[in-house]
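To begin, one chain is listed below as structure tokens, in the form predicted alone.
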Amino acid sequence: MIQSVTEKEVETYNERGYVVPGIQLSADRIQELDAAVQRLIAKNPDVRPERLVSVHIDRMNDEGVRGDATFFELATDPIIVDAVEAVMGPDVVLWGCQVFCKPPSDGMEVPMHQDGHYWPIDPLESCTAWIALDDCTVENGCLRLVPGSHKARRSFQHGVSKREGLVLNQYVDDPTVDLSMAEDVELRAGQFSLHDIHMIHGSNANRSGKRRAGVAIRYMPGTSLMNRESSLTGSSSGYMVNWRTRPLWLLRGENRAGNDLEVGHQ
């Protein structure tokens, strides 16, 4: 079984801004994660299943979601962390983990956006591991990416939408961006993708009869600092995030930017 990201896959990530490694999680692991998703939804009946933020915190977190330890185990799994280290570098800080579970028939749309508009990280560097818990296809609203959109290392112009049925309310509204170049990233359950923080991405609504569940795990290099005093704390993105008390974990290497690794831990 393939256990590591190849040099060719690292080159693909650098060139295109994302890659689907040849590594994947076992069927037994996916079954465990599926059970965790069901527990999560049952414990958070008032939260849309596409907005289950900081689920790796095994308690009621400061963003209004009661998490599950299974997701922390996933976020610290060497299979995932090794892959992130291969594309991002040796200093790896875990800072986020969100379940995006689109129910059959009424799964919400994620408009095309860049994550950097929502995250107070400086310098703006981060890698997201997106793990498929179901077979994610065009039919049920798989991840969509604009390859190469990370290369400029800049934030493109965004607008704010008041449309209902959106997970996030900001969307790319920049005349220099050709969204018709977006690619669908279909994944089998157990596969995962890695994408750069500057990548333009989103996903369509799920109008099929099949659930589409995935876990997005967020890592930043130890050379970046999370701004805990950011004005982005609050619900301006469409749901509550709290940067002031968001816990961080140094998983590999050094905390070179001096992030506070004590805040938010119990």
Ligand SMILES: O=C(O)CCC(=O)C(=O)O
Given for the second form:
Amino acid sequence: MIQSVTEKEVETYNERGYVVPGIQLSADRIQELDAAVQRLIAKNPDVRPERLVSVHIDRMNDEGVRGDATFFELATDPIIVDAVEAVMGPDVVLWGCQVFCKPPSDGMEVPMHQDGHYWPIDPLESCTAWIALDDCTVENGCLRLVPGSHKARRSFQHGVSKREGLVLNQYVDDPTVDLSMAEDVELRAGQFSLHDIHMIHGSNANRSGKRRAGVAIRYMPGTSLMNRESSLTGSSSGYMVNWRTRPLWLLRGENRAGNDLEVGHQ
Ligand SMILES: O=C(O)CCC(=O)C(=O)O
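Form predicted together with the named molecule structure, per the form predicted alone context:
Expanding to the full complex; the earlier chain stays at the top.
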């Protein structure tokens, strides 16, 4: 494996729960991905562009979204997978890919949350590669993360919000957490961050005149099992997720936990 992420960056990931590696995707690649986002939005007129779930599945998926092969290519690109392997270890299973595209002026907020709270993965381990398809700044609602919040390796207390304009209805509501410690992760188009499953993160609404699009690709180690019987299948998180038929791809190493790698593949 070519070392794409430095030892220092791996240390930062372990210590802070996220890192922005010094490598990035090319401008041509970003142009292709931009065209793919536009196709996605055109193919899914009834889905909010912040909720384009499982877009790496190149058909109408079981979560009501028509995907595009461009995102599968991205999710399996060595530049990303090498980086994930460096921080997560040698057994890499691809299990999710969501486009969070916040349109200019009415881009929705993502409340501060932990993903592990509504993901049926046991042991609860995963790494998200979040790739900026636009320049993402404070102004247009960049990702925000609470450094070190992954360290306790546990889920904090969450509440369920009925507020309008949220991508997700769950939010951290725990007196032991200081959300004012959140850091804005500003990225140029083509840069990406990696964050741990226990990180508290979210993003503000986009009220600016500039689009803010990113794609979050999810990988778990082959030592974790996706629980397909989970009661979390459904819309309890605010939008449809279907763990029963979510396809998994073993990209590196071994499927040590015995995940079903056939289900959901057509
Ligand atoms: O794109 C965003 O603003 C939020 C992303 C997110 O919540 C995630 O990657 O889990």
